[in-house]
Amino acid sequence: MTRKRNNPETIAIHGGDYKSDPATNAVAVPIYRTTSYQFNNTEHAANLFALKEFGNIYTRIMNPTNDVLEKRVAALEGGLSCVTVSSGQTASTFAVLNVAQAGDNIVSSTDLYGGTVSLFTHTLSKLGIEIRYADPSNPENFEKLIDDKTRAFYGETLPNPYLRVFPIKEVSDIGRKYNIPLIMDNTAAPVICRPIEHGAAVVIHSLTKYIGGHGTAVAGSIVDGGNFDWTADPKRQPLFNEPDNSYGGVIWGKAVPELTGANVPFAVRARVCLLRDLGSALAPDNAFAIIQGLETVALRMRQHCANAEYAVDFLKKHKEVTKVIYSTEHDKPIADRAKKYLNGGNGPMIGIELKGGIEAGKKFIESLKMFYHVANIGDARSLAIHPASTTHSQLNEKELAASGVTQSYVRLCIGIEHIDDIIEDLDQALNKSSKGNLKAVS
């Protein structure tokens, strides 16, 4: 009898049950570049089509490489099916458009990476999808948003820049009440939390950050907990519920789970309508180069959440620092939610206020000299960038202060470098901060 494989330092290496290339026993998982793949008779082509069956057809739609990463990603998270495709931030459009349509809204937690404000509040809402905004700091906001065409709520684990851990139980729980599925994403806190065990239906990463973590390959994924009943109130989940003209009039809720035998039309929709349609497939070159960065994620998130543990200890006390936002660093009850979700580390990402403000800010970006200065986070290395002038630049004042972002705050990533060479770095950046001036940060 083979042991069920829960650790996610195993999953993430043997998940899926690959072991080795049928055609050639190759113990690494292939590149698979193809874009077809051949039938073996006509009606085996057209079973895949109608789908009675289940296989590879086009590689826009699926891929053998992508299929490993899938299974994997679907199992560290501990979800039944997992859809891989071309950037996290596809991955967050592809979930509200899998539930909603125009005339619907999702109600959203206000806590949110400045790329999903600007894809919610001024993309989506020109399709006719409202995204109504609910402040998390009370799970009971969202109640008080929902109408009849509310399809879903949304939330980030652990929102950057607020760093907010997200209540993902008492909003979830909120949700199934009304049969409105709570969709997370998960991208700051692989291996730390999992969602699905808290509730949550779906839950999305952009594959491009901790899971990948070289900062080489960029990918997003959505798993589908199978934990959700679709067809429960199909007014409530009409996209699940109603005939799908495209596929001949089928009803998802009930064809899935009659067909694969698994409760995962959340997933076999997006895969067969959204990339089919849409074609933000995952080239699998990419897939390949995330699965490499999988096979370590859960030692590399060890390493990220001990040195920002001793980092955020040696910033408190730093002169030059009036502030740090972390996790465990809020007031009741919100600090109380990073014990109660998130396990084995309290995240990897820090928040810093100078007591320069602005200008201190942007010296201190000039004057790291390990830390990278880029927009991405997750990546091995440590990371600092200036939230305001960059990755937030398109919000007005209104959405920065609601997302937690102030004209002096500084993100850090905190690498897997020795801790002593990430203070040591912090420590003469922070001193030269408020000395003299920089040309600003462009």
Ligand code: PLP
Second form
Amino acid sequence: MTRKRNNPETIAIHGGDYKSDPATNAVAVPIYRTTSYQFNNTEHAANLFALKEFGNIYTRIMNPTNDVLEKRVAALEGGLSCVTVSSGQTASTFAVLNVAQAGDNIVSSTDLYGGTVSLFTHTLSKLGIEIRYADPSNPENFEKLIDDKTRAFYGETLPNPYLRVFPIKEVSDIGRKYNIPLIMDNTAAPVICRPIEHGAAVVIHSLTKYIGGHGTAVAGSIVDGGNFDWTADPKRQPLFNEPDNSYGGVIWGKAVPELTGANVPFAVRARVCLLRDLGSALAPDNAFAIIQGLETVALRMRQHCANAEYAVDFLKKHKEVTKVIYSTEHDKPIADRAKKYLNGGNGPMIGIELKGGIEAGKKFIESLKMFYHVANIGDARSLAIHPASTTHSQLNEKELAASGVTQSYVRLCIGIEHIDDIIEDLDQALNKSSKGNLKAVS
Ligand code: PLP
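Write the structure block of the form predicted in complex with this ligand for the protein whose form predicted on its own appears above.
To see the whole picture, the full complex is given below, headed by that same chain.
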């Protein structure tokens, strides 16, 4: 009997059913640079379009390179099916558009990536989809905002700047009482958290970050957990229970399990409706770059997290640091969520507040020698940014406070360099942060 391999290190390399290229026996996944695919005959073409048979039609909707990545990401997350898209932003956009239409609402955590807040507050609201915000420190806040137009809950596993782990099971359990699926953005915690195991129905990623891991390609993914009954309450999920006139009147919630034998209507609808209509396909060249990164994601996450633990200990004792923000450094019950949901590491990201306020924050950043100063997370390199003078500079004091960013807050994404070099760089930059004119000291 073959033992079921469920270890992330192995899944990342062997996940999905790709062993070698069927056409050439190539072991590395080939980049299929083609827009279209020769149909065997007219019947074959008609069957593919009618979803009677599954196969390649056009690269906006599917591609064999992307397919390997999709199967591996689905396996890594413990889901049943995955659709890759052009970016993490597209993944969150599609995840919402796949369940909600004008007049509907989504209840989302307040702890979110800034780009998601902007998408929700500005673009999706203009399309008539209302996003209601719930503070995740108390999961019951989600329940209070539900009405009969609520189509999904949305959260982020390890959101910065607060770095409070999301109460996945608690919120998912509430949602399931009302047939509301939980969509989780697991960008900052691949491998160390598998939200589907805790009840999430859909997991999205910006593959640009830790899964790609090297800052070389922008990409996104949407994993269907296969664990949500989209037909249990037809009024709650009209997009899966009413005939879709754009596809010959198909009812996605019923048709997909019948056609595929798998409960993955969310993934199929995202692919054949949203990729078909909105485009935003992942280029196979970028899928190839992400596949290279994915192969080492488990090793890298282990190293990112181990280095981050050391750095937290160091920073807590440093005289220039007034506060360290980390998944395990919160009061109870928030800190307990790190224990409950993170496995094999407590995350790669750290926030610090500096004694000298905004000027110290800027000086610290400018004094770093090895860390990169970039608006990104999830690179093998160590990264730092001072949000108050960059990503959050358009916010007023009140908005800054609400977003969890203080004037002196600095976000660190600890890389996989040797820990001694990371600590040395942090130490020398912190020691300069409180000193006068930077030019005089550097
Ligand atoms: N989700 C999270 C948590 C992110 O940090 C980001 C980008 O920083 C995104 C989504 C958007 O991803 P992308 O930049 O690939 O569009």
